[in-house]
Amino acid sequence: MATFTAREMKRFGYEKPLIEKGYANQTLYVNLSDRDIAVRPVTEQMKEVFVGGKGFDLWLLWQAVRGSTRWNDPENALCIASGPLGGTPIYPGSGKSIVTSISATTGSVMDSNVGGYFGPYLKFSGFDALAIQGKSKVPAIVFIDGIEQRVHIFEAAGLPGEAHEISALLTDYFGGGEPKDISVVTTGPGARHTLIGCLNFSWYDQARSRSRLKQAGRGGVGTVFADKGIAALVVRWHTVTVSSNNPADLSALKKVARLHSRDVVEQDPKQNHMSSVGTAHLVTIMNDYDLLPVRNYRYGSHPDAAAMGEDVFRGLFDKGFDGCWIGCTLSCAHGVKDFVPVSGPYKGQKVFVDGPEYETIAGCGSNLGIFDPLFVVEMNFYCDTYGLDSISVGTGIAFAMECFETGLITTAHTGGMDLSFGNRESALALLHQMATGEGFGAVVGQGVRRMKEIFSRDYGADLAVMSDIGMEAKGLEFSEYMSKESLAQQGGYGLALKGPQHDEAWLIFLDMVHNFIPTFESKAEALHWFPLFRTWFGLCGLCKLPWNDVTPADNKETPEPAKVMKHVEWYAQYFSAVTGRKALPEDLIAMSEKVYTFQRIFSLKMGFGRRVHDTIPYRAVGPVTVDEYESRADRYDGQLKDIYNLDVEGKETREKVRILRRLREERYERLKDAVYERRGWTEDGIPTLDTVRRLGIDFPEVLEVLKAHGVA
């Protein structure tokens, strides 16, 4: 490997402002194709429309690009922000960066939370948001000096190709023997071959001596990153401590914090042991529930899963303090140890894995109709280091396993790959070749939305069969549940702004598991809540975990359990401490409600954000094929009999099947149409003049996009 080098392009001095009250009140601009870089202001107005994060992100994006803009235009941006309690040390989960940008994958509005410390770094270096427009020629880095109040681009040179190798080298270069203070951006050369790249922010494990790292994967927003030649961002910055937000009311801060976190202490071990496993607690749960995807969707439960489950990954993570923020107690962020892969270019080496989690658990397992854990984590540090969205990858090939078994495609199209269900070593190479756009597996890396075009296009597929089996909407892979039986979680996957994504509206758990939301009425109510109050997360720079994944010991007791409102109590406490904005629970869901509403115009100025787009294929809906209906009939047929009214007796199970799928399908539009009346949206699900009026988000170009579009 040649030698690394970085050759300064530009150095741009900057006066480091006073952080008040949460916010560094100024953005940085950073142009890459002329080099140019610049502060601007935070104005009020966005501090009170907009709040932080995800709206500071939307807002800046939103002014750089056109209705007409497609990703790989220099004019998009890439936008990242942490928000005005992003950075806290004292209150669980309070270390999220959001990212931005006009998605590879979609074509649309793409927003992505993710952990590590890049986020609260940028801002104590003096900047709530980072906006990144233009493409350099060269691969360029740019390091933000907050220590020296300096920004500078460098043209690279020697780099190593993937992810972890690269952050690890830049920590150790720009940390000045203090790798603490640094943190990486970066993603790997999957990014640069396929419609599917992730960001890696990194964060810097003392007790391990290494740097760690976090995903944000959804959307494409690595693809977009490596198309404007960056290198990598670097950010700089020391001691962060419980006044470095320089909160309107420290000892109040101090007062909710310990609250939270002793909740998540007392709780944490009693319930989902986050601390020990993280998310792969989910596994055994979703198996149990039915709801855990299993060959394409298919199935939602299979013999095997206990061999990918908590108890499984407890012994296979690394034991120690797993926070990727700084006294995080929710502390979820485990990783393998010396794990030593047996394919590509790190086979027989050992290499540190973050993760698995279980969304790349259900994806990358008991999706390809592989239940082998090792191969799971296989999976999981490629993803990362290649610069791959494990979500997208593993849906990805489960579609293409499924048109494989059904003859949809065959060797002839997969470069004489045998894809069917199982086949560890099929996926492994087709990963392999994501990474550098070769073979089928260049196919595989466009998302599945272009691989039913391509499939129907090239090779003769039937497009009918595989709308329905192909698990995307909005051109976004869908995450890793079963929504056939939870009508609320087909309206989180089909109403949720960027697609399918259940960081918007995880209420499979809620629906299925605790039957918290059994009715209609309730299921709608909770399409508006839920995605308004998680979205609040993502403005303020925090992780949603500590809010219900960890809940109160008498919350089951208490009027709202779905809200698990004594914590939305702590957060309301928790933003009046530190901005200085008095706020009550309510109030966090009318900031959210601006910037969600905004956001779906914004979707609308792209060419999106119509009823039209909240469709979802038939498999999230119910049973596609009639295998899969007499798999679950004894399920299906009661369904038909007592929700229905209908005699099964001597129906065909096909004609079942088509039956079943008429109810659910109407079912399904009647959610669109009360979740649209209650969100203050149009039938066509176009926010109406008098909601973006009494939200105050009538600016004159959202009015422009609107009247475009027959609201007026």
Given for the second form:
Amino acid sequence: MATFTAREMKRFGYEKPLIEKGYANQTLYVNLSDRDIAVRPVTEQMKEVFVGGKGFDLWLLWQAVRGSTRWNDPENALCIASGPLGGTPIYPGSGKSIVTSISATTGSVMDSNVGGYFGPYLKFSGFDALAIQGKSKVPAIVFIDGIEQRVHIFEAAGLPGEAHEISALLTDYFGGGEPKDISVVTTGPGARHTLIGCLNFSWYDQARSRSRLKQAGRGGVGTVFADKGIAALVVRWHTVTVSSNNPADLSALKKVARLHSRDVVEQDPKQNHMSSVGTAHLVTIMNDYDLLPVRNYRYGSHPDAAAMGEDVFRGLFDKGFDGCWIGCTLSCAHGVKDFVPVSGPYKGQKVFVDGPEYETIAGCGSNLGIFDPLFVVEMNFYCDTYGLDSISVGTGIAFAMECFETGLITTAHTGGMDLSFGNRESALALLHQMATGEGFGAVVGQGVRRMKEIFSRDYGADLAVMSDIGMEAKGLEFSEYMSKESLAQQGGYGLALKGPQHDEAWLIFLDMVHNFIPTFESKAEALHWFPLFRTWFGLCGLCKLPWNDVTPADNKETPEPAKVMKHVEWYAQYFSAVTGRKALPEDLIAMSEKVYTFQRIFSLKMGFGRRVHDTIPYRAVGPVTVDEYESRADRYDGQLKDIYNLDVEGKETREKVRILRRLREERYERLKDAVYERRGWTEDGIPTLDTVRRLGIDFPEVLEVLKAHGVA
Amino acid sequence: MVKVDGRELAWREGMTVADLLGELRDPYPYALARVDGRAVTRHEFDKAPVPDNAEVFLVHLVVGG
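Having displayed the form predicted alone, please output the structure of the form predicted together with the partner chain.
Then the entire complex follows, led off by the chain already shown.
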């Protein structure tokens, strides 16, 4: 293998500011085309309106792009930020970064959150956010050395291809003997050859003496990164203490941090066991409630699901502290040590696998009709190191498998590959092909939306059928929850700003298991509050898991147990303690509503963001096929009788499918109406003038976008 | 004797999670229980045995996502 070299192309010295109440008060701009590096101020208005994190990212991205900017234009920006609370080492879940860009799969605004140390270290190095425009003609490493107060652009040569090796090498190269001081952002060969590339953010696990990885998965942000010619981003920082954010009220911060940390330690062992199994606890729960995606979301359960349950992964995960940021008591980023892949370039070698989480277990497991935990671990490993989004990989392969099994595509199209559900060898082969850009894997790596276009245009496959079963919306693949029985989750997916990612609203349990939101109005209210509260985490540099994946012992006695209001109150105190801005729980929602609404208008600027774009495939709403209907016939017949007062006696299944479809599609449209009204948007899903004025985001350029779409 | 969320409850032969909830007269729609650490969902409540001396936690909401 060639020796790694880094040839300096640009060096930029800066004076690191004092962090004040969670803010560095400046951002870093890098243009890779002309190697321009600049420091730009953060204004008080930016903090007031956008708070930080995703808010800052969106503002920087808005200024960088025009409505016609495509994901692979040099002017597209890749923005990364932490947030004012990010980097606090004593409050659980305080290490998240948010990445935004114009997406390779949707063509619109994408945001993706990720653990690891990069965002906090970036802030402590002096920058609330990083915006990268342009493209480098040579593989470039941007190194932000917060200790020496310099930013470098290096030309890299001789780097390995895979992300875990790049992270390890650069952690060692730039660490100066202190690997814990380094965080690396990388992707892998899959990002260069597909549209579904992800980013890996590292941290150094001192107990295990190795770099660990978390992913910013969604929307092809890794593909944008690779297209810009970035080999890696590296940040170097050293000391992190409770005072690093220079909080306004240190005593108040310590008090509330202790409360939440202790709550996590006491309650998690009685509840979801996140500190030993992460989100793997969800697999059998989703299965038992018929919500686990099986075979391209056709079914919600399978008798073999227990083979991938929490007890299995508890046995596989390496024991130890697994926080993806310092001091997190939830500590749920587990991994498998000394795993030996059976395929690909690392076949026969011991590797460490970061994961799997629920999404990968369901997406690359049950959704493919595969219930083999070791197979899932191998898919997880290669997705990460190839720089591929495991959700899009799983949902994409699941779609290809159903097309194959139903004869829409054949071995003539797949290069001879048998893509029946359950075929592990073929699934792995597709993944390796995505890495090299060869074979049918290269087609699958274009994502579900483009697969539908290709299959229809080039293979003569029925577009109408594929539109029903292709689980993408807005161009983004669905994450791994079976929404067809939950109107609230259909809204949670379909009305999400970036596409069907559950990080806006995960309402499936409230709806299906607890029946807490039975009416349209209650669903609309939930689809107002929950996306806004979840947005707030991204503004502040926080992980949402300590909010509601562990709940206080007395939570069920509270008026709204779903909101876990004790934790919401603690978060308001946390915000006040760090920033000095007095905040009550309702203020957190108000903060988020500005940014959320701005992001909707940003989508409009990019040519999306209207009612028609909130459409979802019918597989997400109800049973597409006779087989799906008959698999749950009692349920569906019961609903037609009890809810819609229809006599189903003597009707053929085909007709019942058609009737139920019409009713459910109408119901989803009525949900849109209710949600738009609650959000202060027009019937076409555009924020009204009153709404943008009320929120204080009526900037001239925002009003221009609204006017161009008939809202004036 | 079994412990339920820290409280002691008399055990009897053949006790299930559903029986235990009936003893408590707790109407809350629990989605999940942990019996000696093992996760039991609502569908299994009437079949899942609660052994003598078991420690049981009633998980009142699994929100997640």
